[in-house]
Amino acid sequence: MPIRYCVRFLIAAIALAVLPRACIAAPHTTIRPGAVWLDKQGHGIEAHGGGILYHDHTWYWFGTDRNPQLDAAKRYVRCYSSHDLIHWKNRGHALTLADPEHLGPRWVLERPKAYYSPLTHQFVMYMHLDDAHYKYAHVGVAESNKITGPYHFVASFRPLGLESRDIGQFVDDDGQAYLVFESRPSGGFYVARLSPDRLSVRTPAVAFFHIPLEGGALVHYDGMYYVMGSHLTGWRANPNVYAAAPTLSGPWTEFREVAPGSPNTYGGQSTFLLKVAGTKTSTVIFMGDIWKPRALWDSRYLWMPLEIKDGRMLLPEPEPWTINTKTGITTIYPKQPRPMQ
């Protein structure tokens, strides 16, 4: 080799040595939040409003896909699997669906949401069923015996009576199953238990909350419960609100936004709250969207490690960052470097 080559590779090597964590750049196998999130094929992730189930060792994202290329008569949920959290691989359409309950040409559907059951060894999504008015406001059903699809429409109803926009999951440690949704009549948002196969709603709610909130996400971290969502403004972005408790029932302490230095959750919605339970740490990582609602297809997504402790709840600035989904650990690499101390 070269001496000039040599000294090069010298100089590269020392400055890596004494350069702070912190200040070495992230590496490409990072998420960067805002960022267009290609699939292992090189295709733009779409998958908005998702939640994310783990089966069998893999994760599966599960989103609406808002192509404008795709059939405008229909609606469409694109899942993906991952190992890490990091690559996923497309897998398709699990659900195609057209206008089950003839609401109209520009009828919703909104985050799709996946469970399995362990009674039916079937997987059941629930979906934000609407018309173009949001006047229907009921949750859709759909099954399958393939956790990639194809999904099968099976019913739309209200839960628990209730009007239902926007909805959220949660799946606790025990396996028990349950479902978020906004009801604005009530001027607050519910969690309700699902039954065994997931097909339907029990009663009563397990918890009600005398706040209007939508993009409802939900968590059970460190013996606490953390239940999140953003206040109605549309696809306007606004300062994201948790609150904890010990107990589903409570008591519940006030909401407190999640990122105070953010006005608007650094241009973020909720969507849902991932719990990573590794074999050192436990991380949760909130996922929310960046809505462009002139580009739908091209809205971006907001993951990041929140920190968690004794009740309170953190969202810090979104930069790149890892995570090993083995041991739990996450390392942030923070875009402007942080000087040496």
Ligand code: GAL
Given for the second form:
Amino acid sequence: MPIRYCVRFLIAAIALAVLPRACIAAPHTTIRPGAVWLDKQGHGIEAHGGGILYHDHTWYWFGTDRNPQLDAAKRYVRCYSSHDLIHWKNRGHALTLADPEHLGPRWVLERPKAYYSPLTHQFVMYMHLDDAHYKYAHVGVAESNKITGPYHFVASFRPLGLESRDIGQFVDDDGQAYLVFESRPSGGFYVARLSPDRLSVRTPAVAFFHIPLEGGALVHYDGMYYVMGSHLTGWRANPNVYAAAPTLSGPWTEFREVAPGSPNTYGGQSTFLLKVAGTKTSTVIFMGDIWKPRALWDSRYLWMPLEIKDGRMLLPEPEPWTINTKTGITTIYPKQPRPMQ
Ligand code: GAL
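Shown: the form predicted alone; wanted: the form predicted together with the ligand:
Okay, now the whole complex, with that chain kicking things off.
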């Protein structure tokens, strides 16, 4: 190697060793909130309003595919799989549906969430089904014997007999599965248990919150439950809020903003709280959508590790970051060097 390259290499190595972490450029293997996120095949990831199912040591990401080149009469849920939460393999359309309840043109399928039933060994997908005016307000349920699908439509219904629009998913550490759903006539949102076969919603609800929130999500972390959602401003982002409690039946804290440093949660809307339990630490990832209503297919993803302690949660400013899914440890790479502590 010519001497000048050796010298450059030496300088680079010394710089990496002595510079504060904040000044080191992010490696290519980062999650970049708000950027186009390519799958392993080099296509933009289409998994909006999504959720994650961890199964057989693999994460599966389900969300709506809004590609405008698809058949406009149908709705599509795409599935991706990953072992590191950074690189995602496109597993194709898990669900392709043609207006199963005759809801008419511009019918709506949003926020698909997939569960596994240890009882039946089937995979069950919940989704928000609606007509163009959001009056139908049902959940749809589809089932498959393979995690990646194809899922087959089973039924649609109103959970607990109530109007249901945005839905969220939660599976507790004990395997119990829950559905979170917003129900505006009652001025709030519910958390309800699913049956062991995951095909129906158990009554009564385990929690009701007197605040209508969409993009509902829930996580159990370090002995506390955290519920989160956004206010009802359509595709426009607003300050997402959360509350905490030692048990699902409460007592719950008041709702607080998760990103007090931003008037609109950095442009994102919650869709899922993903806990990664590593050997060294557990990390909870805020998964949100940065919607582009005029080009929904180009909506971006806002994923960031949350700072959580004693019933308080904070979504830090979005920056490139990585996670070691074995240890659970995350590293953030600020774009602007931060002053040294
Ligand atoms: C949002 C909701 C989205 C979609 C949108 C339609 O509030 O979270 O899933 O329904 O409204 O305006």
